[in-house]
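Here you get one chain, nothing else, as structure tokens; it is the form predicted on its own.
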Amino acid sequence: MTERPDLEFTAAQMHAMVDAVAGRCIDHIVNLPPQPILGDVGAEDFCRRMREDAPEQGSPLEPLLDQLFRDYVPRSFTTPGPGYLAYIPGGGVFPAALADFIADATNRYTGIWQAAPALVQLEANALDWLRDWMGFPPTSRGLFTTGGSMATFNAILCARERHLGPDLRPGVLYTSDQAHHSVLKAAKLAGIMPDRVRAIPCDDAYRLPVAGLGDAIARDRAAGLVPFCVVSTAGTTNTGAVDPLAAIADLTASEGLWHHVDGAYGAFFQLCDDTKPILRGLSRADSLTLDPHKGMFLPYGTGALLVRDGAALRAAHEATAGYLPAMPHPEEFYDPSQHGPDLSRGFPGLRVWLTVKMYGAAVFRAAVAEKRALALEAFRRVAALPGIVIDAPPDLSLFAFHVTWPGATLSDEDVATRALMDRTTRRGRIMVSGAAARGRYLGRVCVLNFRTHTAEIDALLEDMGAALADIREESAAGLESQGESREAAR
């Protein structure tokens, strides 16, 4: 008879392990400010040495924690750090970590309502809070996802089912050439091939032009195709631009198209009085992508979708099987498996529910407003630096710019702007990133980390100013050297 394996731990052992893990995590959070903002991510050889077979015997926890916190975690971007102004920051508030621990430790099944009705109701409450904040009607239903990409996929699936049915090939989807790359991926996953996705060239403000959109729809109708969906953006990743949502809503309503808004970055600015007008029209969307791991500062892996007509979301996902409960639950109650693709799932809504319950909505409104104010301050101060040209002022909390000087070519400017981003980051306190848009390379600053405050904006200006001075000095020396070479050649 084989020995019975014992996977249980005693209460004392579990207390000790929880204390050890919590201690490491809290020390990590407390010591975030002085940590290098850019870890050793050039770690190819190190990663090759990490490869190993599965161990036959187990190991104590402490040595594993040593490896994680000493060797592995530092080899990454310090995304939760206050100086992280690159890409679209998040942060990872601590109550969400507690929620994940509770969800994993209790391990209750929330895929169907009948299995955990009270827990599923907590998730439904959290979705309703998002619905109300975004101004969607009570008929809306939602879904927590791993991020904006899966939210957008499910939205396009709803649009496809509503407007195309089984005949997918004639269907055409429209978006901006500044849209997140997940739109094209989501369309392909939903059966809309790349040749049926129209990336409309943006206008001078990096926004989706309504006139160009209308012309594209008319051309496709004339060609016998079936326009069915427009994906607009409430805060693009490249420049932070907000598309003219209200005008697009007018157009899609008149044309009978589904309007999906990608609000992964910007939708939570709907909470602020001074940015809500910039997002006018957002609440009219047929569906909306949200990323609580951005605008609510939750950990990565927290996305959400809202669909105005909840029946459309259910119609796209509703299914049953012989092994599922035979008695349907009351229609008034939310069932995750009937509104999304997953049957086996974790408990993602607990992150949002516990965090909002502990902080309260007012704290989120204040925090988002602070990020907006910090971004405006950073924008004014960066714009005042010599040689900086602002390409996209902040609609929300992201702005874009490039470096120039008399006689500089576009190639010169691109090289200098890349150098500015790299040198600012390599000073170790602030991480910034750039993007290619409309044929040039742009530097970017995005303020959305809940730990970012005035001190980090000061550090940004100090480090960027110093890096810019070095670049300008080197450029001047290079021009002088070129002049001397030309003179010597005469």
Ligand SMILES: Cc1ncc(COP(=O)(O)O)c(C=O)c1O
Given for the second form:
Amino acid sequence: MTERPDLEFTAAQMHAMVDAVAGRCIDHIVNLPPQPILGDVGAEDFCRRMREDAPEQGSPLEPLLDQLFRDYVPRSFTTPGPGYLAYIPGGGVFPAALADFIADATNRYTGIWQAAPALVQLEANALDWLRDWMGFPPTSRGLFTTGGSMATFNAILCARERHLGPDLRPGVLYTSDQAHHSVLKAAKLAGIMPDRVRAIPCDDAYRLPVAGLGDAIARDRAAGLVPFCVVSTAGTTNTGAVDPLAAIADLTASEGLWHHVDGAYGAFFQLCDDTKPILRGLSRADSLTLDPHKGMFLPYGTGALLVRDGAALRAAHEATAGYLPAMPHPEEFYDPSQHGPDLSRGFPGLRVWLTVKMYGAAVFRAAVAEKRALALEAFRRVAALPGIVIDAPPDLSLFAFHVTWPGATLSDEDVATRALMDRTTRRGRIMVSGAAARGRYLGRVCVLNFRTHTAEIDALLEDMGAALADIREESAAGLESQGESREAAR
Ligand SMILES: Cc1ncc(COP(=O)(O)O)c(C=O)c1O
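Having seen the form predicted on its own, the form predicted together with this ligand:
Let us now look at the entire complex, which starts with that chain.
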């Protein structure tokens, strides 16, 4: 007789395992502040030693959890920690982890409406909330994706289908040289090759210049090409710049082009009275990338797309098969697989739904406003440090700067600015990162982790101030010794 393997656990075993996992996770979260902000990520040899064949026999959970929490989790950037001011933070709110657990444990099929209509309606509600917050009309439809990159990919598909039909090659897409690299990647995935993507050089404020955009469109039309889409950015990754969204919306309307806004970093600042005017024009876009795993503080793995004309999103993805049930009211009810490339998938909407239901929208508005206020405070104090030159003040909650001193060359400044980011981070409490933009290396601070509060801004200033003092002393000594060696050579 063949063996009858039993993959089920008893109720008692499941309770014990859930308690063990919950205990580890909660310990991890409550102990985030003292954890080093940058784990030991120089781990090549360690990773080589980790390679192993699939085990023939299973192991108990506890030793696996020991390994995970002792050896693997700490070898990473502490992205959920309050001192994480690098790249674009988010944090990872707890209700979303609960939602993932529920979604995985109940394992219902939410790819098609008929298989779980009430659960799919929760996802549709969550998308409608995003739509309302962003000021998009009721005709809009949306899609939860794994992140901003996939949202932008689906937006470019819609634009392509709407404007180019089957003949893709003449189509040209416009963006700025400060756009996230996912735009180029998304265009390529959608069949728009890099030689048909125009990265217009940004202006002095790192924004997409409307005049330059108009000129590029005119040049391409004159050359017989087919301009079809502009991707602007509501908060660039390098400097946090918000492109002139309203002026770009005017231009795309008059040129008959699709306007996609990449709001992966900045769109949730639309929730706050202070920052909404900065994003003027965002709600006129044809489509919008959102990243709830940034501005809504969800764990990684949740992006979202809104498309103003929901029919365009449906047209890009509609497909069926003889084995699938027919959708009874496609106009009224949302069907995820008819609005995106996935059929089988997880249940991303539950994370957003449960999180918003548990906190309420007011908490998000307050948290986003707090991040903005903290960024302004950090900006004022960093700008006052000796030898700091601000390159980009915060449009939203990110600002960029470099280090200088009398006699410093651009290359000296780049080295010193990079050292400032590295040394601040190596002090262990605050992680910051830099970026190359417009020919120089910029330091940057981005406040968007929900756990970041005033104490972390104080720590940033202490650690960056101390690192800067060391660098300035060393630079001055370096210049002095260069002067001495020049003297000696005479
Ligand atoms: C402005 C911007 N757009 C797009 C992305 C890509 O988003 P994701 O990493 O969620 O795919 C990022 C990521 O940081 C971003 O900052």
